[in-house]
Amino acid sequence: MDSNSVSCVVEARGLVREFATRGGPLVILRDLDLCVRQGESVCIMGPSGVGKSTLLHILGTLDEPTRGEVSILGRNPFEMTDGDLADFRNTDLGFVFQSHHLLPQCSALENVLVPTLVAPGTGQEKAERARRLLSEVGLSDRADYLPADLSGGERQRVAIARSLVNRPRILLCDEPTGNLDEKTASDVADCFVALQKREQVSLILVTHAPWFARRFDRVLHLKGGTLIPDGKSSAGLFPPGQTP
């Protein structure tokens, strides 16, 4: 990565992801470029099956590219040892998926605290942070509730709080409102945006919902394996001041 990349906390250059099939390689991502700055929110749109989740999994270090370069906070995550990568993922990255993945036997507060079990800090500091986040997502009175006693929107709010508890610099979200009704989805989206700005975390979110995309700094469309800037905006693949 060159000196123009310094302010990119997430960067991909010439990213390719292929899967082997009987008929030959199936190309999902093709020479894809992306740069995301600290504190910026970027929405990646596209219909189901175009590779949005594949891209997010690579940027979140859950999958490796076939070819190309990836830099997260100035480091190549795929050159790390398994232990270092696990620590890096837990500390610097936060994840929210379409399904909340809460532990059913744990309370809302305990679920938020799960990522802190291997993070530095005292138990009191972690608990205070978790309770504060639950309050910020409107669940201060639900801290002791089990997931089964929460609504779908409340469960997703717990997942949002959990993703932020270790103060990550980057938050990656895969269709986080996809399983919610329209009103609940809108409320959860508002919660996302407010917390992202307050925490100054870089947010990369994939969705097929235009109403959600309008809340973001930049909107990119995944088409033909590469990213295309939104036609309604002058913003490109790279933020102002960055060169491809």
Ligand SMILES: Nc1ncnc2c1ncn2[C@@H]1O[C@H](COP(=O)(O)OP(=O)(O)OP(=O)(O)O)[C@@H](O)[C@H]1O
The other form holds:
Amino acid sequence: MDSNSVSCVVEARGLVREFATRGGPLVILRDLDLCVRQGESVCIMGPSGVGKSTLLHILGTLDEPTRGEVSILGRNPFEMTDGDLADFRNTDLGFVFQSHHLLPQCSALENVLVPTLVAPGTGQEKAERARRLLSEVGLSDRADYLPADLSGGERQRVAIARSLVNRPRILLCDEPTGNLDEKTASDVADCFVALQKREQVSLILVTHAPWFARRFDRVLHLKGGTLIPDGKSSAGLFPPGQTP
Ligand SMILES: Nc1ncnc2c1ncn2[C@@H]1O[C@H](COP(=O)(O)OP(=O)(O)OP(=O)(O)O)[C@@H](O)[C@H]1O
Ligand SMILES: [Mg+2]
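Alternative state: the form predicted in complex with this ligand, after the form predicted alone:
Let us now look at the entire complex, which starts with that chain.
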């Protein structure tokens, strides 16, 4: 990719994703471009079925594009060996999904610690970081609770703490407040915004909620397979100062 690419921690150029269907290829992403800088928060919106999760899966290295280039932290994830890719995902990327995916038999603290099992560092350092993150999401008194004994919002806050425990450079979130009532969703959104700024992680988040989207540096709409900058903000498809 060109020299402009250096400051993009996440970059997609000419991304295409087609699915083979009985009726022929179904094109979901069509010549899509994106650049996200370190520490930037970008919200992706769009109607159901437009391809938001498809895009997030590709940026999260969980799915490969049909065509086009993807660079994450300057590397092409799809040229890595399976082992390197698994390490890269665990260390540099954090994920939060609509459903929390916590391990039911593990406590909140143990769930936060799961990604650290194959990461460097001492057990004590990891436990201290996990406890601090739990405290920052307001759950210091719930560290020993099993997921079944936590509320939906509390479970999602555990998932946020877990996503950040390895200090990832990039956080990818697919409708993380989608299953929560308005007040709980708002509390979880507060958690995201505060932690994202403090950890200086680049955040790419999908939401249907306009009130949440307003809190991001940039809002992009997925339409016709490509991303379109939000008409209400001056921010474009690329960060300020970045020419495509
Ligand atoms: N493996 C697949 N094979 C065929 N079609 C697929 C496949 N995966 C996704 N699709 C289709 O691609 C389209 C986009 O799906 P995607 O899950 O990305 O939408 P979305 O924007 O995340 O929607 P929602 O807001 O409902 O979560 C859908 O029409 C879906 O049916
Ligand atoms: Mg989706």
